[in-house]
Structures are given as structure tokens and as C-alpha cells.
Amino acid sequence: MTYSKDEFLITAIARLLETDDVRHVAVGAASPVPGAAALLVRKLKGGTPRVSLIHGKATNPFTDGGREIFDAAGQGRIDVFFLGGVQIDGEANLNLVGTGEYPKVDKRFPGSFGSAYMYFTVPKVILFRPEHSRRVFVPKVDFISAPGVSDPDVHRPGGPKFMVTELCIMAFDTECRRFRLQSVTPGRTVEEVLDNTGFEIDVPENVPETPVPEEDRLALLRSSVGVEIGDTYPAFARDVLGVAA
């Protein structure tokens, strides 16, 4: 069965969510791929984990905007959240502000909002940045919107655990402050990952391929999960999953 790049990424992320410690997955705005992954896992596991899509109304339980989700995260009631960045470096620092020498940046972006707070409080943050290039994965971000690691005397229950891109999945080691290559997208190579990454990563002797989407999971995506995600992202459901809103 053929599949699209987005469907591949959805199933890759879904596997990272299929652990017993994941009870509540929250997904920020403009994030249909992580959102579909969370809904897919909930369908596969018969109703768990709880999924909150912070966009639209159909699957958004929060009525008080950012304050309510921040309160839930601070109380330990969110287990997984997704973050990205205009730039990401080898210590998992994120830049969501702009590129160039701050404050006179060359290009300005929407900004950090609650990324630093969620990075500190949510135990399992998955970095999701489909584009894998040296433009994104830089030696050092131009501005730290959210730090990947903190000093030992800083109370920090949260932080990065994985990064998912079009080329690979990496795991992050907080103690070593480094990414480790976990798997490579079929048809891509370790050398391609290294060539397109602007910082050093650890590479094990044997790097497996990221599994391709299973037929039963694609069937769910293109039916019931597609309907659910279509309540929030109708164009995505129609154009990517072939499900009419």
C-alpha cells in the first residue's frame, strides 16, 4: 500500500506515543500531523490516551486559552507535548523568535509564547520539524526561545525526548546534552542525515530503518481518524488523508 510523507510521519510519531506512561497528549495549534498521530494511538488503544488539540473546538477541552493548558502542564496533567523551531541546535535549544543578531534580526517569526514553560514542565516533549537541513539544524541557535537542558540545580521535570524529521528519528540524552540517531527513513541514509545536520550527533553501529506505515493504521487514518482530525483540520483531512469533512 502506498502512503504519503505525512502519513509516514504520523505513524512514526504514533509509535513514540504507545507507552503506558502516556495518559494525556496535548497538541498545539497548526499541528495536524502530531494531532493525527495522537488520535490514531487513542483509536488503537481503545480510548486512551486522552488527546487535547489546542486548535478549533471539536477536541479542545480548554476554555480559558493558554492559562488553562499551562496550569494543566504545571500540575503534571500533560504527559506529551510537541514543539518545533525555526532553528534547533545540538543541545535541543529552540529558536522561535528570528534569525540574525538579536535584537536586530534579519527575519522575525511569531515568537515563543509558552514554549519555554511547556519545555520545562511536560515530561515527554517531542520535537517535530519535517524539514531536515542545515538551515534548521544549526551549530547554535541565534536566539534561545526555549533551552533544551538546564543546570542541575534547576527544577525541571520536563524536556526533549525525541526529534522527528523527514530523514530520521533522534533520541535526546539530557545528561550528555546530545542527540542520538535512532532510525532512518526508508530510502535515506545515515550519511544524508549527517550531511544535513549542522551539529554532531551520536550514531550507533547499526541504525535501523523507521518502520513504514502498517496497512491497518493507514486504513484507520483514512477513515475514522481522518474524520476526527477533519473536525479541526478539514483541508488536511481532505488533501492528505482523502477524508471529506
Second form
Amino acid sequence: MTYSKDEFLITAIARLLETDDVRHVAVGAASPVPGAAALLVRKLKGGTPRVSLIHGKATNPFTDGGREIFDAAGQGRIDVFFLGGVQIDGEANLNLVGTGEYPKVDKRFPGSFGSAYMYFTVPKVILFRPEHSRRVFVPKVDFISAPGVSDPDVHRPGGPKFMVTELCIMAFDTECRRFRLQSVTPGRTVEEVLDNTGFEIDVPENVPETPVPEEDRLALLRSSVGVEIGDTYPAFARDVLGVAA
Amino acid sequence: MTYSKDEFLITAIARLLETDDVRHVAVGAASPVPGAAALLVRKLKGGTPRVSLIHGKATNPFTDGGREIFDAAGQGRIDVFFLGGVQIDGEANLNLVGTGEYPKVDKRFPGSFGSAYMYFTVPKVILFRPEHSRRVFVPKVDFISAPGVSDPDVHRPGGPKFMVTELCIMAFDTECRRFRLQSVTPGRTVEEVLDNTGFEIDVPENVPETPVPEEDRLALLRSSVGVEIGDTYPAFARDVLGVAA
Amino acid sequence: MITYLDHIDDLASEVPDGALLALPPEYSFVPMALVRAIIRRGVKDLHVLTVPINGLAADMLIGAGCVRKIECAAVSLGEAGLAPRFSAAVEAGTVEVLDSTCPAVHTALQATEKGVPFMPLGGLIGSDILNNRDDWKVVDDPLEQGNGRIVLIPAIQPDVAIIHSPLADRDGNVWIGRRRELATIAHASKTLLVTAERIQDESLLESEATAAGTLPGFYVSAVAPAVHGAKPLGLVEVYPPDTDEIISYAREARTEEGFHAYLQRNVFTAREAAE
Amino acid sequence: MITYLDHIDDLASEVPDGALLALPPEYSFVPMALVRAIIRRGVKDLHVLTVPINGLAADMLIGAGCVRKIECAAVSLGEAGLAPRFSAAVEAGTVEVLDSTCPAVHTALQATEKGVPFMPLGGLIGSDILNNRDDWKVVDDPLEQGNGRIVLIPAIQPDVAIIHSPLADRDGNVWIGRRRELATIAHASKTLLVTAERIQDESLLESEATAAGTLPGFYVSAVAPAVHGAKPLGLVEVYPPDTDEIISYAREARTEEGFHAYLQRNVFTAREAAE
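For comparison with the form predicted on its own, please write out the form predicted in complex with its partner chain.
Time for the whole complex; same chain goes first.
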């Protein structure tokens, strides 16, 4: 079965959500790919994990205002969250603010949103940044919206576990403060990953390919799961998954 | 017109609520007399002050749970609140916990409720304690639920301003940390007040009588205001004001 | 996921001996049927937290010997007078009492809700409540802006909280209306047990109108039906409090014998309405 | 008491130059008609606080020259892309930006709501947000219980907050539904200006069902009607966002000339639906 790049990324993320420690996945604004991945896993596992799309309708369970998702994370009730960045460096520091010298940056982006808190509180943060380039993956971010690691005297139950890009999946080792290449997208190479990454990463001797989307999962995405994500992202459901609202 | 003791106390309290600084009167649980006084003034002044009976229905405006009244007081949005006490002493310290040595007291009462906070935050706290006896008005309370005065390094926009008993009205002078007799109930005497008060108070040369209930106010109490307080205290409206629910 | 139980006695078995148990205030959806089930089960050594006050439920649990310690801003039967078993137990020293004040209880739960170890609160300084709380801490204005001393209230995380609601749904969502202290209690507690007058199939989150007063199911551990589950207390717009019954409790419970006769009749012998 | 005004331009006159103005987030009842009225009035030197993020309203106010300083966790047009006037002004240094993060904005308002000078918040340490905030303070675990360092966020009290609602009543009560950040904003602000699609005579506090989603009138300073008052943003269950309009704004506002043409057409020339 053929598949699109987004469908590939959805199934790649979904495989990271299938462990038993994942009971509640929260997905922030403008994140249809992670949202679809979470809904796919919920469908596959018959209702677990819970999936909360903060800007969803039927999938938005929050009724205590904007602070509730942060409170819930602080309570340990959210197991997975997704973050990205304008720049990401080898210690998993995220920059969502801008490039150049702060505060009068060369190019200003929206801002840090809740990253400086969710990165500390959610045990399994998955970094999702499709564009894999030296523009994004820099030696050192120009502004740390949220740091990848913390000193031992800072309470930090959460942090980065994986990064998913168009080229590969990396795991993050908090102890060593380094990413390790875990698998490479079919048709791409380890060299390509290294060429496009502006920081050092660990590369094991054998790097497997990221599996292609399973046919049964593609079928779910293009039917019931597509309908569910269409509740929040109708254009995405229509254009990417071929499911009309 | 004849009047009951409760009707006398209601009009006595009402006169303390007629100043312009009183924009919002909040009334705690089981306080029909202060509640009726506040509703009477609201009626007389055509809608000002706001009156919030925390256990009322139509008169309970709070929709953010039990903490809202305390938050509102902390925000400076409540101008008058009523407190009482099992014991009250000459520095306006309140004891709502029990008599005897804490914690295994001789006689245990319910507890401090919100007094230890409201007493600090509401600018005009009126102490309301009909029983005027040396059992209540003691030289020093056995347990300070809420202190009458505070050191200058404690943020305290609020505190006691008046005390209303069956015998008299006293004003509290925070600077001197003393009560001053303001008026005496018709038919009672200054000597009676002093005999039944276990702490020293200031007595001016001329102590007027507390005015008897105004006829128009009694009429309001026994009609429209009685109906309003009956929404929260039906037995009180029926038995004291003769207004059926 | 949320467990749906058929009977409140099964819910009661989720309250272990020694638990820190949070009780909602008298006017706010108190699960009296579940409290009776907890007493029937003979739970021991509870540390009860009233949020921030309570009456009948706490008094009965204390009288029945379920409580080792109680943290409260007040325990009172309101217009029916003092809470007799609470007062007697404190006077006899058979229950440990940790006196608090209403906003301090809310603050301690807000801290847990927010995932922080403490939260500041104004007032309190000079009170013997504070003087008897080794766990509360007075600090000098940490921002150094002339705000004066302030009290830090440590977070409290109840092991179990129990609430009753007019209405729940099959996703574990629970109607709490404007009784939003129940949301704070739920957010702050490890386990939340819910009884409901009625459990409907349609999701309470379907419309914004009902969502506004709904506690989402992901805070809920287990739900059981309990018709008249708050009686003899009231449930706003569903039934009024049974004032005569509460007054008669207040009278009977003045003595230990009277209390146990009340228990025998109303807790051990009586069948709950839901059965 | 609450003032009822006939026209949003009268509400806009309650926003003084230099005010600390709180704006609700994009998905939460943003009073766009009032924002346009504020721009028409030519207010200057605003200190805008987005709670915790915003998009179109903040971008237009900045583009129109009303803003001196903005404190925000993010300003973004969402799926329509970057906020063009915000980005341009920050890059040019013509607006001062105080970067924050969502829960820190909520925390600062919660502190004011609670009447305390600060509130603690987890996370943040090691972030350049913190490193650029002289007003935030890192303290060593004040309870000395091994909780580690923590950040204290000072209270923020907006001078004026503005919200739009589907429904208000004649007592100043305002339906906010589950958008409870609007309650926090209201509690924390000195002045609250409300526009409403509809103003009804019957009190929203009459029934528990509507009371659950109602902000009580005693937080409200003034109310004016504004039919379609959130457009081109959406108002949940009332109208969806006008995505085409937002995308066309995003495109036009890329240049200063395009933005001013947009303003001329949509703010200065157009008549609001309510008129």
C-alpha cells in the first residue's frame, strides 16, 4: 500500500505510544500528526490511552480553563506530550522564540507556549520536527525556551525521550545528555542524518529502518481514526487522510 | 411600634452598613440577623451595597467553589463581614475553637472557619455576639482563632471595627487596641455593660442610647426584606419577622 | 480506566485503613450513603480532611471509631448545633485534631492541584492555629518588596476523596455544577470515588452548557449508583435536607449510647435506597 | 454597580492610555469588535498581557501602534501562520516583549486572584525565559524538605480586561462556560469590560445549570452589546471562525502598507454588526 509522508510519521509516532506507561496522551494546538497517532493507538488498544486534544471538541476533556492541562501535568496525570522548536540542539534544548540575539531577534517566532513547564513535568516528551536540517538542528540554540536537561536539585519528573523527524527517530539519553540514532526512514541513510544534523549524536553499529506503515493501521487512519481527528482538524483529515468531515 | 430583640439588633447593625465605603457585604453561614440587616440596607439604598449570603440561593453569587469568598476578600472585593466567637477579649482576639487548654479542651466548639483570614482581609469586620457576659467577654481568650490586631510587618487591610451585643455597640480602636463604648441598648446601662465585660473598655462621658428600630424599617423587615431573607432562612423569616416562605 | 461498580459497598472497599480521606463540605454533594457504607465496613485509623468544613459525615465517622485524626476548619451540624461526637472525641482526646482555617485547606489542595510543594496565604499570623501547625511556615517577604511576612501552606494530597453527584455519564464524567471545590478536591486526590443519583449514556461533555459544570472522567477512579445518596443532607435542586432527621441525630448522638442506637438503626440495619 | 452601555465605542473609552490590558486566548471569547473600537479610539502605550497566548487581537493592536510592551507566552495566528505585525515589531525593536510561558501567566493571575504577592511554579529553571525575567525569583526550597529550587512568580493585576460572551444578564452576570481562565482574568483585574452577543432579563444565577458556567456580576464593570462580537474569530456553538478572513489578514498584514489597508477597510470604514 502506498502512503504519504504524514501517514508514515503518524505510524512512526504511534509505535512510541504503545507501552503500558502511556495512559494519557495530551496534544497541544496545531498538532494533527501527533493527534492522529494518539487516536490511532487508542483505537488499536480499545480505549487506552486517553487522548486529550486541547483544542478539540469531543476530544477536549478540560473544563477548568487554560491552566488545567498544566495543572494536570504537574499532578502527573499526563504521560506523553509533544513539543517542537524553531531550533533544537544536541542537549535537547528547545527554542520556540526566535533566531539571532535576544530580545531584538533577527526572526521572531510565536513564543515558548507551555514548553518551559511541560518539558519538566511530562515523563515522556516526544520532540516532533519533520524538517531535518542544520537550520533546525543547531550546535546551540539561540534562546532556550525549555532546557533538555536539568541539575539534580531541580524537581524534574519529565523530559525528552524521543525525537521524530522526516529522516529518523532518535532516543534521548538524559544521563549522557545526547541523542542516539534509533532508526532511519526507509530510503534515507545514516550519512544523510549526520549531514543534516548540526550537533553530534551517538550512532550504533546497526541502525534499523523505521518500519513502514502497517496496512491495518493505514486502513484505520483512512476511516474511523480519520473521522475522529477530523473533529479537530477537518482540513488535515480531508487532505491527508482522505476523510471528509 | 413594638419590636423583638432580633429586630432591634437587625436595625442596629443596619445603621453600621449605611456608609459609602460599604459596597459589598458578605454574610457567612447561620447568620440571619446580619443577613437581614444587609438586605434591609440594600433595600433602603436602592440596590447598594451588594449582599452575598454564602449559603443563600438567589442571594449567593459565588460560582467558583468554596475558595471564592476568600479569594474575593483577598482581592479587596468584600467590604463588610461578620464574625463572632465563643470568647472575645479586649484586644478583639476571637476564639471559635474551645475553652480550656488546647488541644484537649474542656469544651470543644466547631472551629475557626475562615476567621483567621477574613479578619485580616475585610476592612470592616463587625463582631456580632448577642450574649453579653463575662463567659464570652474574657480578659484573654483561651485560643486565638483570629487576632484582633497585628504587627506592622503583617499585611492587614482588614480588622474589627464594631461589636454589637444585646447590651451595646462598641467601636474598636486598632491603634489603642481597645474597645470604646459607643451606645447602649435602651433600658440597659453603662454599669450593666461594665459588669458583664471581663476586660477594660473606654467609656466616654456621654454614652447615647442605641436608637430603637425605625418604623419604616420594621415595616420593610416584616414584608419585602423578610421575604428575601426567607429564601435562605425560612424558619427565621417565619418565627422572627412573621413572613411565611 | 474508570471502574463502574454496582453497589456502594464495593466503592467503600476502596477506602483502606489509615487513608487520608477528603470530605466535601456540608452544602456540597456529600456522599452520605457511601459514608454509611464505609462505617459498615469498619474502616480504621482514617485521617479525615474536611474541605474546608464538614458536619454529619465527619461526626458519624468519628463516633463509629473510624477516625484517628481530623484536619478541619470546623465541624458543625449548622443550625442543628454542635457536632456531638466530634466535640466529645476532642474533649476526651480520643481523636487528634489539627485545626485549620477554610482558605488554608483550599490552599493546601490548590498547591497539590498545581503540582507545587506549597502555596502562600495571607492572614493567619498571630493565630493559635498557626502556632499549633509545625507544618506551616512563616517566611519573610521572599520578593523583598515590602509585602511583609507571609505563611506558606504545604500541599496536601488526599489518598481518597469521595463525592456524590446528581448525574454522571458512562465516560466517568461527573456533574459538579458550581460546586467547584469538588474539582479542586478531585484534582488533588490520588483516588476519587463517586456516587451518583443517576448515570446516563449521553456524555456530559457533548454540549458546552453541561461541560461547564462537569468534572472530566480522567480524575475519577470508580463510580457507583446511589439514589438519595446525600440524604439526610440535601442535594441542590434534587432534594432538600431532611432537617428533622439531622436534628434528631444531633439529639441522639449527644450520648455514646444514643449514637450507637442511631448507627444500629440507620447504618447497620437500614437498607440504602439504591438497593 | 454595573454600567450598561449602548455601544462598544463607549466601552472602548474605558481603556486609558498606558493601561495594562489583559487579552483572553484565541479560542476563548476574544472581543474582537471591542478591540477594533479600541484601535479606532487610538489608545496608546498599552502594556498587553496575553492570557496566556493570543493572535489576531494582539497583532492588530501592535500593528495599529497601540502597544508599548507585550507580555506573552506566544502570539500566533495558529494555522494561519505567524502573527506578522507582532514579529515585525519585535524584530524592529518597536515593541518591548516580555517572554513568558503559559502556566506562568496563569500563575501570576492566580496570585492576584488569591490576594498573595507571588505564587510558586515548577519547571522554568534553565530556561532563557527565566533568565530574562528580573521580576521572577528562584528560591531554595523554603520548606526545606528536599523539593529543590523553585521559581516564585509575582502577582500581575491587569488594569483592564476585556472579554466577549454569548450571553449576559441584567445583573451583570456573564456566561463563560468552561472557559474558566476568563474567571481568573476577571478576578485578577481592576476593571472588566464585557461585550455580549445577547443580554437577557432572566438571571443566569436562577438555576444551578446556568450558574455553573456564569461569572457573577460583581466582577464586571461595564457591559455593551456586540452581535458577532468575536468575529472573525469563532464563538463556540455560536459561530465558527472565519478562516478565510483570518488567512487573508495574515497575508495582507505581512507588510505595513497591507496592514493599514486592512485596518482602513475593516476597522475604520466598516460598521460593526451591532450598530
